[in-house]
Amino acid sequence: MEIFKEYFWAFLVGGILCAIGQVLIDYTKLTPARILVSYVVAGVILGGIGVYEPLVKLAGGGATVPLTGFGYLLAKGVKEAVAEKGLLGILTGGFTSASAGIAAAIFFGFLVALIFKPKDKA
């Protein structure tokens, strides 16, 4: 039954974020772009402030998944190696931190980009 508890609050939680970007899209003038980047930096800081740890403690995906999970990743990975480094784990800990990820992402674009071919937009 526990199984069931985290499923429903990782959709909960997942869901609202999505849904504010849907709202942000529908009934603004932000394009996707800068609201993408915008959830980035509150993530950024919500991790910062120790705001968004409750949240991934208890959404789990539905926290981590969403662009707010990258900036949150990114601000917990300098709070990290700020401890460890000092001052320059400002420059490094947000690297290290997402290291894993943006090299999948950018492993997976590039094979998606050898099977499949382009088309110009009419």
Contents of the next structure:
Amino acid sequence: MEIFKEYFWAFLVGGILCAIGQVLIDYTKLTPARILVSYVVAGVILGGIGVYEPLVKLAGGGATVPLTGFGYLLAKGVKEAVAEKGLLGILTGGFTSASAGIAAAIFFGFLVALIFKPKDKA
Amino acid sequence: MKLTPAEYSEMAKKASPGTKSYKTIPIAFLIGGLICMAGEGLINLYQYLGMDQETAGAVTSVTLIFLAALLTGLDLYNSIARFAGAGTLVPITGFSNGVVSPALEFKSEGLVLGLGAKLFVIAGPVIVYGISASIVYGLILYLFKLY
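Having seen the form predicted alone, could you give me the form predicted together with the partner chain?
The complete assembly is shown below, putting the previous chain first.
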């Protein structure tokens, strides 16, 4: 029953975050790039004011997989780094916590773009 | 019935086909929810294999980024995205797709200023604004001793 609840919350919270994105696509002139940027910045702010952490505890992947989770990770990294290293942590924290994701996106993106052929545009 | 131009354009927007929100929003909810649920499954799997929670979360992101990059290379991700809308944009897989798509498309313009530069068309702004926001947050923490 616990495991069912866990997946239910992941589905619900993740689904709602995506549905909000779709509302933005349908009813505003925001481009996908702007939506991604907004989600990351929103994640930093929500993480910073402490609203996102409980959502991560509740929904797990439902909160960490959407791009707001990436922003939350940046805020979390900065908070830990500032506590540990002081002033320098302001600069190092974000990249430290997000390094795996950023490096993976760059490297896998590079590999795939190198290996595969672009599709002809119809 | 008298209408101001603003009212008319509002009505025209409502009447015009194209965005069928009663379809697009539930689809985005469903597909996005499923991707997040798959992420939750991966987190559990990696924890079961002995990783701590933080590591399992990071490895899950890496796995999703890899899968989305591969599916983009195979030209499958964009086909799903046309149907799923924000359901495949908002998850980290959408970020990965945004990295691969332009890199692949502009490969013909060279490996450095084509592939290498266009890799950051989407990733660049996301990192610029994400990191900058995190630095502002860090400054606030530091100045007001909130850590």
